[in-house]
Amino acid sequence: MKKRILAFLMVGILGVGLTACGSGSGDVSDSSNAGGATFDANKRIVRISHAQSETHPEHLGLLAFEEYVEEKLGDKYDVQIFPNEILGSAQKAIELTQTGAIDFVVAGTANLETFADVYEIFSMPYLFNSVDAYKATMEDTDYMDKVYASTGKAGFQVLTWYNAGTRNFYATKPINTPDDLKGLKIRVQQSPASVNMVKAFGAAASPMSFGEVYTAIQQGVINGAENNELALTNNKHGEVAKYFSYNMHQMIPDMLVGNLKFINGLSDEERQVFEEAAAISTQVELEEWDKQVEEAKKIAQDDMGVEFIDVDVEAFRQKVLPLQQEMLEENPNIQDLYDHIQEINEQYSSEGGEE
């Protein structure tokens, strides 16, 4: 009952009072549509809600999503995106896109595990050994469309993923060994692994929030995170964490998730230029992505006066080996994605694969 009421408060939220903060327009007045869409007098109005803000490449690659969508069918859609969580936290806007309140979220992996199990296997550290086999994984469109799949039952399914980057740790000190975290405060993504990954390198783990990072760190309720180097800059974590650690423990890919009943109501014409424009939205990410990486680690050099400090990757994935055959017992779901992801770093560690 309490999601029910969420969703049509948020439904009425969107149909006054949020338009403008979209990148497309129109009028949302008539919200007759089944699932809580709006229209305005011949379009169906596509929202799309993310975290990021407006020059992330998550956001780039949604314009481009957006163009492509309104290039071939302009007549009948207008696609609108909501950046910087203005319709609610990845998971409360999971929520809104099952009950076709909006139509698509980008949300993370760990927010998914609930939805379908199989998804945890992303938080398990020192899953991919380089890279390329994340990468190689992640296109893979075959295998994955199956993964993509699990979430049926809960009201949606994948599109496409986009690239997150390595996640490393960061803090108020040099973090050089896996001893350096012992004792230190971490904050985590609200994910069973890795709540378990950083207490077994002797950290107390923190799941909360992303917003609230910075202001934890900057008063001392957290000695650091962990994520990629966006975080620096983006939500300006170089300013308070001086030190940021390539021990490179996750490769976690974010998920853009679409309301299935929309999907499935698609022609299959609709249908073909949605997922089109997916895999557009997906390669415009992964470019920006690398452009955006190089220049945050310059800014954060620069001008924040962090340092980046290159470990012993070994050092840290033995530490925390053991985690992977416990999740592997604790979760069978996940053991074929496993396999199949040894299979792809095999090939990568034989043919001298980035590491």
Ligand code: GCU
Second form
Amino acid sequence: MKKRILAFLMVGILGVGLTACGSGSGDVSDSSNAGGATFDANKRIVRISHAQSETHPEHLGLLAFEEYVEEKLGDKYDVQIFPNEILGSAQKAIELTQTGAIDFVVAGTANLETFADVYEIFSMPYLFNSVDAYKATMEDTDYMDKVYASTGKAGFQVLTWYNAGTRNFYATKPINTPDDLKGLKIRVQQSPASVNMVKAFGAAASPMSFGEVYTAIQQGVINGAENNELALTNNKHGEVAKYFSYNMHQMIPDMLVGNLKFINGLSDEERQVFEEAAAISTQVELEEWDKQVEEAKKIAQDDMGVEFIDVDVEAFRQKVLPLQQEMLEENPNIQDLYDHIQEINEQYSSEGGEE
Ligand code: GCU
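For comparison with the form predicted on its own, produce the structure of the form predicted in complex with the named molecule.
And the full complex, kicking off with our chain again.
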């Protein structure tokens, strides 16, 4: 099913490319404009790929993005959202965004690390002291805009961020202490820092794309994974992993990434609309996130039989804290953002922010 939709899209894109090449008339001045030809010759189709289901906060945020762009520029743009990794895993969809085959993708920063190593910082275990400090960092747009521009050379840039919660271990066996991780095989995102973190806990790290995790747990290829609560419900991992431990090792944001040529090709007014749409999508996503996490916990516990385990977070933190210094030594490009985050961490702990 997935393959058929992808094949359909690729044929469409290829067909458009061929028409554009074959015309030789100069009428088809920009193959990107030809994207809408199949449906409405006057509209440019804007394709957005993401990895989540249609009820996920990110999808709802993107619907608000679509609505806003079409309300303001609907005579020119037709925004289409492709959920559930229909167009491929985050990494594949980033490649499609790089080449301009699609225009936007939502991807976790772990997937951006190979394009701009400043993004490695978000994979650093226990980087943020609290959810408040995490949100304040991400909402500091003056600072983050510099970070967002860092993938320019790769042909894309970040427009906004989405909350993807706090990451925790979950497995087919209970994890109560760091020692319980010893000998387990745990899926991580394709990020060296996350691989190192899991190894430092004494487990074996198995990097794979998000869409493969359910089957890998089900078939016993891995013993568990690490993610937020929505992975249990929205992605159904709670059907196959019944123990979720609140050790809170990372807060890794998702990013709305756009093809740079497309963004730079917009007029000033259009660009403003897309930027406003991005900001609105984040607002919607954040509100939905808080609501859905609460619901997800209930559903996972009551309907799926998942046990939520409160652990001694400090014991987990101590185990992997040396990785922070190692990462800073290995990658000087994260130092500035690290220092900036430490200031925000302090600000929130001195304000009595708990968590
Ligand atoms: C979360 C996050 C995704 C990420 C996934 C993963 O669901 O929102 O962007 O890809 O975790 O662990 O791969």
